[in-house]
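Presented below, as structure tokens, is a lone chain in the form predicted alone.
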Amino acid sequence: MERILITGALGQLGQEFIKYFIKNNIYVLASDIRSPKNKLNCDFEVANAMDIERLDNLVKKYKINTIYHLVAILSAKGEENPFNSWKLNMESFQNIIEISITNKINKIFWPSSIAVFGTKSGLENVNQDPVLNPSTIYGISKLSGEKLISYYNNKFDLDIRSLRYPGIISFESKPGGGTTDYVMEMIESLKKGENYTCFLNKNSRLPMLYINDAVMGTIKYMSTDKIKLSVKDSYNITGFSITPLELFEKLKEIGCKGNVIYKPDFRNKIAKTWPKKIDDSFAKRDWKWKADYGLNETLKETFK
């Protein structure tokens, strides 16, 4: 029986994974550096992912055999303090690997990101194995993690898996500090009839993924027999690509009243180094990945 530890469980992805596992009667221990504001329907422990002894004790106490390690400082936030971002993103990952080796953990999930790509990656439509030259400390840490996944899986016969998430759109669980956060911010402002100041250029095209696809795709991937997986570090996945202007026009179409003012800042420079589209054909071939939500389906969920 699977017994799952989620680190960084109060973040955007973690909250949705908790809902899925509870609904499907899978044991989950949630952990984060802070206590939840609302009661969770699962066991919860306050734990700093930098504290390897604390994590090791939790794994032993709760007989954990699968870990979803979601702790990270994201792209825009990471640029404010790159030294701290590197330390948290990489040392917490290393802690999880050490604990997994010691405790014979069956499977580990660690999310990567489109931040691993860069100006040499062929940004019009990035394939599975392009040149990777990230421009942010977040992207550099994710690329380093991808390389370590391949190394540790080979050296210690682990089963660490990873997906390169594009911008994830969700409304119940909010993101924090990402370059693609404008999507949720614009939608929420215009729904109220308020104006929104966008930090990206109106034509900055980026790939997105609705939260339901992110969660169900990850579950399907984690359930796939390891022998079928040809990618040994991190798979590309995507839903749809959009610009701020296209989103604004779609919101006007469905009756939103607010306006958008474009004031690009440092996040727009980051966006210029990220893909406009992503080729996820390897994921489609190897484990039958398929996104069910395009822009229209995502907005229907938003305006229910």
Given for the second form:
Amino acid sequence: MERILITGALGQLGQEFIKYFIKNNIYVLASDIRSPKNKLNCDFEVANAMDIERLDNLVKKYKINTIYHLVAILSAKGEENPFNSWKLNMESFQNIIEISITNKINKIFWPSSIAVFGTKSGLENVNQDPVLNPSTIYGISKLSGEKLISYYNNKFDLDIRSLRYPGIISFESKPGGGTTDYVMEMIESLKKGENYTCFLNKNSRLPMLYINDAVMGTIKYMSTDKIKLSVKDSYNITGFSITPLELFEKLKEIGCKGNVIYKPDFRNKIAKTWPKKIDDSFAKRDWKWKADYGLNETLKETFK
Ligand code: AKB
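Now the other one: the form predicted in complex with 2-amino-3-ketobutyric acid, given that the block above is the form predicted alone.
Full assembly next; the chain just shown is listed first.
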């Protein structure tokens, strides 16, 4: 029986994983650095992922055997204070690995990102194993984490798994501090008939994934027999690729009022170093990954 700890549980992904585990009667302990605004339907503990003793105590107290470590400072926010971002992203991950060794944790999930790619990665359609030259501290920490995954899995016989998420689109749970956040911001503004000032250039194409695909894909991957997983660091996955202009035109087509003004800032520079498209054929082959939501399906969910 799985007993799951989620760190960073109040973030964009964490809240959706909680819903999935509760719905499927899987024990989940949620933890975050702050308390939830609304009561969660699962155990919750305030914990700082930098505090290894606290994490260790929680794992022991709740007899945890699986960890989803979702704590991270994302790409745009990370650039405000790179030292701090590195410290949080890496030290918290190292803490999880240390307590996983001592507590014999069965499986660990740690999200990586398209931020690991860079200008030398063949950005038109990035394959599974290209040159990696990340441009942000977030991307550098994700790449380092990927390297640590293969190292620690090998050295300590752990089962740490990882996916390179593109921009995740969700509305009930919001992202914060990312370069792909414009999608949700634009949809929310135009839905209300308001204008939106977009921080990316109208032609910045980036890969995206609807939250339902992100959650179901991750669950499928985590339950795949280890022997089938040929990628030892982190799998590419994707849903669809769009530009701000294409999104705007689609929103107009479905009747949204409001205009989009383009004022590219430093986040556009980050986007220029990220893939336009992703080749996720290894995930498709090894664990039968398949995205169910394209842009149309995603918008249908959003406007339900
Ligand atoms: C970000 O924009 O920083 C994240 C990501 C792609 O990892 N959404």
